[in-house]
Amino acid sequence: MNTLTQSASWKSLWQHYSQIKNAHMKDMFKFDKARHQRFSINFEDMLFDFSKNRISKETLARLVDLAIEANLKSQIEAMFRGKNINTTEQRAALHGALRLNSSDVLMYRGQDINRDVQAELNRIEQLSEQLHAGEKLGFTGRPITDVVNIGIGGSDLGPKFVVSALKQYRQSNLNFHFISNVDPSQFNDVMEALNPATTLFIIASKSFTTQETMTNAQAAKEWFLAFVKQKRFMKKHFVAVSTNREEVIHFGISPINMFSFWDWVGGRYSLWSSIGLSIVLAIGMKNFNALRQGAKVMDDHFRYTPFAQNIPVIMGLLGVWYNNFFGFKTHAILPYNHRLDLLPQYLQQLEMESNGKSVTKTGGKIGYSTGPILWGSQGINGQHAFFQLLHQGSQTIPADFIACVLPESRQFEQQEVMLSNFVAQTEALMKGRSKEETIRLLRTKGLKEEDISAKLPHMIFDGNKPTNSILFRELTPRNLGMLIAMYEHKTFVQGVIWNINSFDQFGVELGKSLAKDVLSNFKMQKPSNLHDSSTTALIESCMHYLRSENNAQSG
């Protein structure tokens, strides 16, 4: 029996859902002039407006009851205090510790882990200052000009997203490149314009055994040594971010060039750790600390604010409301800011890797829906691509609209056009356009009645599409830190409600494990007899083309 679905708060929400499911937000706004004030929160430089959701005061109260019955408060405290909430791996999830002030103390396994965090930050700051001052020299004595981060998943997405988002805060003329895909095309595209004498490689891998990362790292090492010839010069051009000192040394990287982090840092929560080395090199330690401070502010808000005024809690509960009661299985992330272009991709890993689970913490099979499919893109571009489906498609897709009011360029005319679209789209998705409104519109255009009748069904908008509006004054390191931490905690809230472990990711491993078996087939030039007929045929097809090309090149 699933305890969640048998709980009093869950049953209460089902009863409430039957009463509110057909209510239209347009009417909610019509009869409640204070609805925006009632369902919005001003916090620091951010306005979180959740008034365009299919909820009432009673809905919010019952959702809060659900969080209380799920013991969310105690779970939040357990996370911040370093309890082993990652139950399958018996680990803490202490990414919040990476945002502590330098004077804070947090004991874990008998030691103050903040001392270790601050020590690594100091080492990173030292390297950053050397690079920015032009004192970090390559083997020919020339300054480093290009930094290549080689990683995948959390060792790539987080740093790449933040470096891109905070481009205006770059501290030097360094160029930054990210390689994650083991497809040689990406590697070649990045390396073709680089000079081995002025390039610094960051090999970022928690285990230092991840197949994709280490394959690309080996290719980078071979590229470098083909030019330099002497391995001793790797010391000036390769650094590692890892927990595995032995493998780092085996690869050929000096231990003095290794930056550490810890098993209580999950990959998709690791940009705040040494994995964020490329971020510090890009924007400097001062701005990286501002990023951390923004996250810390959101941590404290999440930890201490009552649920009914708690932004991540409300976001998480709204996701449960739509996923489990309305049956809305996808969620769109729509940043109206070019610098946040990679946000949807970053949040896909954060939410879908965390909550894409079908068993409870104790291993029981779940009988209800968990993590929704997350997707999205820049809002302005999306308006001319997939917004047709948002407005008039047969599926209802809740969405987060995210914007920053002040543009970094202070080009206000373009910004006003973008912001007007940001605001108008949320209004249009909420209100829709009725049959009567559409008829009046078409009549003002002088159409004949028979033409109006033909066009009418195609131009009606049902509306009642839920959205959150997340509005910042401007995009700064501090505000970006708040935004990222907000989504981290929203994800955690949903995991607690669904009674799943949001901090393991065993689903990543099966395909990768089988890939090693298939790779051995390629090396032996023969499929094993353990595969199904489709897999065998695919292996044979790949080998056929590879053999043909190898023969053509050798001939």
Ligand code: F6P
The other form holds:
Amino acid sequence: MNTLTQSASWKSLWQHYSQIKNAHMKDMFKFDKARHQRFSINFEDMLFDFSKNRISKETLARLVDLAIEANLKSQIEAMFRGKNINTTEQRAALHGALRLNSSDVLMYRGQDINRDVQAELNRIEQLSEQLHAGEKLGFTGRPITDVVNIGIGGSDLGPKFVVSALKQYRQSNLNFHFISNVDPSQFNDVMEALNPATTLFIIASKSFTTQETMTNAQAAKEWFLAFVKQKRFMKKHFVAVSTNREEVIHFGISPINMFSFWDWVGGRYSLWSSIGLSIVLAIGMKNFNALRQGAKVMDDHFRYTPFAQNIPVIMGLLGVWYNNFFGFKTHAILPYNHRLDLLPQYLQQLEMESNGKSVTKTGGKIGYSTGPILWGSQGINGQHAFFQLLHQGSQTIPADFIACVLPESRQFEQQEVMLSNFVAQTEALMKGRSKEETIRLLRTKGLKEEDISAKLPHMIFDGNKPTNSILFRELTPRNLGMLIAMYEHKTFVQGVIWNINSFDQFGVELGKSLAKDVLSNFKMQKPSNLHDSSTTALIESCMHYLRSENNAQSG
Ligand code: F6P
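Show the form predicted together with the ligand, please, the one above being the form predicted on its own.
Every chain and every other molecule in the complex is listed next, the one we just looked at coming first.
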């Protein structure tokens, strides 16, 4: 039996759902002039407007009851206090500790972990200052000009997203490159313009055993040594970020060039740790601290604000409302900001790797829907591509619209065009356009009545499509820190409600281990007899083309 679906608050939500499911938001706004005020929160430099959702005061109250019944408050405390909430791996999930002030103390396993955090930050700051001053020299004595982060998943997405989002805050002329794909094309594209004498590689991997990262790291080492010939110069050009000291040394990077972090930092929550090295090198420690402070402000809001005014709690609960009651299975992330281009990708790992699970914390099979499919891209481009489906498709897709009001340049005219679209789209999705309104519109255009009848069904918009509007004054490191932490905590809230462990990721392992088997088949030039006929045929096809290409090259 699933306790969640048997809980009083769950049953009461179902009852409430049957009363509210057909209500139109257009009417809710019409009959409640204070709706925006009632369902929006101003927090620091941010407006979180959730009034365009299919909820009433009562919905919110019942959702809050659900959070209370799930013991969310004590779970939040357990996370921030470093309890082993990642039960399958017997670890804490202490990304909150990475955002503490330097003088704070947080005891975990008998020691103040903030001291370790601050010590690593200091080492990172030193390297960043050397680089920015042009004092970090390559093996020929020339200053480093290019930084290449080699990592994947959380060891790539977070740093890549933040470095790109905060381009405006760059503190140096260093160029940044990210390699995650083991497809050699990406490696070659990055390397073709680089000079080994002026390139610094960051090998970023929590485990330092991830196949793609280690393959690319090896390729980088070979590329470097092919030019430089002497291994001793690696120390000027390779640094590692990892929890696995032994493997770092084994790879050939000295511990002096290693930046550590800890098992209580999950990969997808790691950009605040040494994994954020490339971020610090790009924007400097002052801005990185502002990013961390933004996250800390959101941590405190999440930890201490009553649920009905708590942004991540509300976001999480709305997601549950749509996923489990309305049956809306995907959620769109739509930034109206060029610098937030990589946000959807970043959040895909955060949410889908955290909550894409089908068993409870204690291993029971789950009988309800958990993490939805998260997707999205720049809203303004989406308007000319997939928004048709958002407006008139047969499924409803709740969406987060995210914008920053002030442009980084003074080009207000362009910015106003973008912001007007940001605002208008949520209005259109909410209101829709009724049959009567559409007829009126077509008549004002002078269409004949028979043309109106033919066009009419295609031009009606049902509306009632839920959106959150998340509006910042401007894109700063602090605001970005708030935004990211907000989504981290939203993800946590949903994990608590669904009773799943949001901090493990066993679902990625089967594919990884089978890939190793298939690779060994390639090496032996023979598929093992353990595969099905499709897999065998695919292996044979790959081998066929690889072999004929090899023969052609050697012949
Ligand atoms: O395969 C999934 C995963 O383990 C992610 O959780 C993680 O962020 C990524 O791989 C990279 O792992 P690592 O930092 O250990 O190389």
